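Taking the form predicted alone, here's one chain by itself in structure tokens.
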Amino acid sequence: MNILITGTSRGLGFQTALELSSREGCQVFALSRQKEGLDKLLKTALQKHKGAKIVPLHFDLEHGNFQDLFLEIKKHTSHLDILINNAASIVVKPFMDLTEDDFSKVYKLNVIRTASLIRLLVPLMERTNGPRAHIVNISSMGGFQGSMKFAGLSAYSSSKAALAGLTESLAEELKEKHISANCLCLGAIQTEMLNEAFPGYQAPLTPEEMALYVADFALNGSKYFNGKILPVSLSTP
């Protein structure tokens, strides 16, 4: 089972990579622009599980050349089974203070470059039979329609809503390629990004706890869901 995860130098991506790399038969391609974070991930994974299989991919998802990334992945495998789009950008500002550059920065990573990565990797994921490949887009309750929104996060929340809409479109367009696409709208997790948005707030879940859910869903969710936007939160919308 070949699994690519973006944004693995810290937080949920780091813990999900740790969890999946410890599972029997799983090889994790861990992508991040932070080389120190990747080094720490590899070291931690091998300390926790001697058989952990992690392929570090030092790559800037926002600015990097996707063809270089594709060639690097092809050195290690001819196919991918799971793609977890976890990397994200956030800007915390009142709506009236936001600029077009702020929106462009958030949408570029959270939507546009994520879509480009998916297009790049579909040829490695498509198949004609057997278990379906699985694209898991990590969104937020801030991007879930009908949930409570928070001041200062209009650029981030709307970009995550766009990612949810993209997921629904992907499910329809990729179903003939035997690829499922689902979107997890996560509630509060005690990560560095949460601290940026809500300093001092204590989340009900740790990255380790949420990583268990994301890992299980990535491995098994395509058996039950396709094109679904699923809230994963202890709070009600």
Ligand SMILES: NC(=O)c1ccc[n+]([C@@H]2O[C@H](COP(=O)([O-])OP(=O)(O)OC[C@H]3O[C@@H](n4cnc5c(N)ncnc54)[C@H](OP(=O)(O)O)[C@@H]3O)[C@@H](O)[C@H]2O)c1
Second form
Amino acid sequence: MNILITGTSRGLGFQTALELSSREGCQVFALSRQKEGLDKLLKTALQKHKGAKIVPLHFDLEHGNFQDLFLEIKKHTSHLDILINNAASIVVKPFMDLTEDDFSKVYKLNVIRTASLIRLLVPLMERTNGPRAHIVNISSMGGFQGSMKFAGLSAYSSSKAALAGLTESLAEELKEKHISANCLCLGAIQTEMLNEAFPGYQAPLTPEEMALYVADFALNGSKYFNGKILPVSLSTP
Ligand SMILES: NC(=O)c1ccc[n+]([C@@H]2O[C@H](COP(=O)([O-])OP(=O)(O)OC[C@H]3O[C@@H](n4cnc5c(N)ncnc54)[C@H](OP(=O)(O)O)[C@@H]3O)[C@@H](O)[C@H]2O)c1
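Return the structure block for the form predicted in complex with the ligand; the form predicted alone was the one displayed.
Below, the chain from earlier opens the complete complex, with every other chain and molecule after it.
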């Protein structure tokens, strides 16, 4: 099982890569900008499970050249089973202070480049039979329609809502290729992103706890769900 996860140098992506690399028969392609984080992931994975298979992909999703990334992946495999779009950026500012550049930065990574990555990798995921491949888009409760919203997160939350909407379209367009696409709208997790955005806020879940759920969902969810936007939250109504 070949699994590509974006944003694996820290936080939820780090823990999800760690978890999946310890599962039998899984090879994880771990994509991030920071080499130190990827080195730490590799070291920790091998400590946890001697046979852990991780291919680090040192890549900037916002500015990197996708053809180079494709060639790098193709050196290791000609097919992917799971893509977890986890990397994201956040801007915390009152709506009236946000600039077009703020919106562009957040939308570029969270929506536009994520969509480009999906287009790049669909040819490696499509199949005619057997278990369905799975695209898991990591959104937020802030991007879930009808959820409680937090002041200062309008650019981030609306980008996450766009990612959720994109998931529904992907499910329709990719169903003949035997690829399921689902979106997890996560509640708060105690990661660096949360600490930076809301210093002092106490989340109900650790990255390790949420990673267990994401890993199991990524492995099994394509059998039961397609085009679903699922709230995964203890705290947010
Ligand atoms: N934490 C929460 O409370 C919470 C709640 C709901 C949803 N989420 C979602 O869960 C996901 C993970 O969140 P997190 O809290 O773990 O975030 P995080 O601690 O900020 O980690 C984000 C990861 O994305 C990578 N990344 C950022 N920009 C990138 C780029 N241009 N190219 C490649 N990688 C990039 C970062 O690595 P590099 O810097 O090495 O590139 C990092 O590994 C995000 O989609 C977030 O929106 C989080």
